[in-house]
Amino acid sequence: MLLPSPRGTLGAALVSALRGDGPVPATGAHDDEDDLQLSLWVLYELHYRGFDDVPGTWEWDPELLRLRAALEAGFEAAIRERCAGLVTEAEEQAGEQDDVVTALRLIAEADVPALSSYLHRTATAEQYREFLMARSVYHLKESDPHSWAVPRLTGAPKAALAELQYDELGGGRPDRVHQQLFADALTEAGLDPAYGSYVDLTPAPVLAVNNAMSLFGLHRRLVGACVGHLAAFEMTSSLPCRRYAQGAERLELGPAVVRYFDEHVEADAVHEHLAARDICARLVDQQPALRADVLLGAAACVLLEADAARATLDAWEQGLSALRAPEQERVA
C-alpha cells in the first residue's frame, strides 16, 4: 500500500515528511474532519502494515509521535464529550443492577440509523459495493486494533480475548480468517482485495471509526475502552450481519460476499457473551476504576458508527455517492 492522497495542509505536510521531502509538521492544526481523520489514519497504520513508500524506521519517530498526540488529545476529547450522554444514560438506566453488563447491553440497544435494514432490502448493487469498499479499511485488518489489548490483560479477561481472537483468526486455519473471508467477498464482488486499497475513497466518519479503535488499542491506559469497543462491536453485529447476507442474496452479489456475513451471525453471537461478560466484566472486577472506559469504548462503537451510518444514508437518499469522489475529479 502507498500512501494516500492528502486532504488538507496537515496531510500534505505530513506525507512530504514522509517521503523525506520535509520537516515533520510542527502542529496538529488541520484543515477540516477529512484532513485530521486521514493524517491521524496514516499516523495509525504506521504501527500496522506501514506503506511501501515509507520507511520502517518512521514508526517510533520522536516528532511523528508527538505530532500523534497532539491529533489524539483533540480526538479523545470530541469522543468523550460525544459518547458522555449515552454513558450516563445507560449508568442511570441499569440502576440497581450496577453490573457492567447491563450498562453495555443498555448501550448496544441505542437508536441508530438502520443501515443494514437498507442495505437488506433497498440498496442497489453499486450502493452494497461502495458498502464495502468503505468497510474494507477495517475488514482487511478486522480484530488486529483489539488485538493490542492482550497483553494488557491478566487472567480470566486475557484468556477470554485470546479465545475469541483465535476465532477471528480462522482458528488455525488460513483460509477461514475473517479478514481473508472479507478479501474473499471483496473480489466475488469484482472489486480489489489488496489492503488500503480504498482508503482515498473513504470519508471522514468511517476513518474516525477506525481511528477510535486504534487510538483506543495502542494506548494501555485505554485497555477498558479497548474491550468495551470490542463488546458493544460484538453485541451490535449478529442481526445487522444477517441482513448484510440477506442483501448481498437479493442482489445476488456471489456467494463469497453471503459467507462472510453468515459467518458472523452465529459466531457474534457467541462472541458477545465472551466480550461482555468474560472479558469486560472480569476485568472489571479485577479493577473497578476501568468501568468508565468500558463503557466509553462501547459508546463509542455504537455512536461512531451512527455517525458513519447517517453519512452513508444521507448520501444514498440524495442520489449520491457515499464515497468520497478519486482526487482527480475534485482537482477538475
The other form holds:
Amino acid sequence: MLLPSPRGTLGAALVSALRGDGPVPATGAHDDEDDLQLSLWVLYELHYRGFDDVPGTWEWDPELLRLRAALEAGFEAAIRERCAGLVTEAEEQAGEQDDVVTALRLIAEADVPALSSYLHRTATAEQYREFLMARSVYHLKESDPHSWAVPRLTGAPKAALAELQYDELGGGRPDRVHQQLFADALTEAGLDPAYGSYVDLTPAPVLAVNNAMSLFGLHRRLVGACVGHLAAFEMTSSLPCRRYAQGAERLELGPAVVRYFDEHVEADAVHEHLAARDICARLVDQQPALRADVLLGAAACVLLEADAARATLDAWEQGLSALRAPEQERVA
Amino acid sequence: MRECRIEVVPGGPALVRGADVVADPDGAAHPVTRPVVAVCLCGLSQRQPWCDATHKVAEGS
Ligand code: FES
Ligand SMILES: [Fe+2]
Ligand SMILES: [Fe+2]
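Right, the form predicted alone is done; let's see the coordinates for the form predicted together with its partner chain.
Full complex below, order starting with the chain above.
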C-alpha cells in the first residue's frame, strides 16, 4: 500500500514528511475531522503493515510519536465524552448485578442506528459494494488491533483471547483466516482485495472506528478498553451478520460474500461469550480498576459504529454515495 | 486422553472445548472445526447443532 491522499493541512505536512520532503508537523493542529482521522490513521498504520513508500524506521520516530500523542489526546477525550452517557446508563441499569457481563450486554443492546436491516432488505448492489469497500479498511486486518492485548494480559483472559484469535486467524488454515475470507468476498464482488485500497474513499467516521481500535490496542494502559471493544464487537455481530448474508444472497453478490458473513454468524456466537465472560470478566476479576475502561471500550465500539452507520444511511437515503469522492473528482 | 470441557452460558449455548464431533438433534454428526464451539441449548438455532444467537431474539421478545 502507498500513502493515502491527505485531507487537509496536517495530513499534507505529515505525508510530505514521511516521503522525506519536509519536517514532521510540530503540533496536532488540523483542519477538520477528515484531516484528523486520516492523519491518525496514517500514523497508526506504521505499526501494522506500513506503506511501501515509507521506510520502516519511521515507526518509532520520536517526533512522529509526539505528533501522534498530541492527536490521541484530543481523540481519546472526544471518545470518553461521547461514551460517558451510555456507560453510566448501563452501570445504572446493571445496578445490583455487579457483573461486568451484564453491563456489557446492556451496552451492546443499545438502540442505535445500524446498517444490517437496510443491507438485508433495501440496499442496491452498488450500496452493498460501498459497504464492503468501507469495511475493508478494518476487515483486511480484522482482529489485528485486539492482538496487541495479548502481551498485556496474563492467565485466564490471555488464554481466552488466544482461543478467540486462533479462530479469527483461521485455526491454522491460511484459507480460513477471516481477513482472507473478506479478501475473497471483495474479489467476488468485483472489488480490489488489496490491503488498504479503499482508504482514500473511506469517510472520517469509518476511519474513527478503526482509529479507536488502534488507540485502545497500542496503549497498554488502555488494555481494558481494548478487550471491552472486542466484546461489544463480537456481541453485536452474529445477528447482523445473518442479515448481511441474506442481503448478499438477495443481491446475488456471490458465495464468498455470503460465506464471510455466514462464518461470522456461527463464529461470533462463540466469540461473544469468550470475549465477555472469559476475557473481560476474568480481567476485571484480576484487576477491578479496569472495569470502567472495559465498559468505555464497549461503548466506543457501539457508538462510533453507530455514528458511521448514521452517516452512511443518511447518504443512501438521499440517493448519494456514502463514500468520499476520489481525489480527481474533488479538485475538478 | 483428551479432556472435553462443557460450560453452560445462562440463557445461551453450551461452550464446548475438546470435542471432535457434535451430533445435532437428528443424530447427524458435525465435526468440530474451531477451538471452542457453541452448542445450541434453546432449540431455536437454524444451524443445529451450533448456536446462531437466535436465543437472544427469543429472550428479547
Ligand atoms: S442457544 Fe443460541 S440459538 Fe439456541
Ligand atoms: Fe472474524
Ligand atoms: Fe469474531
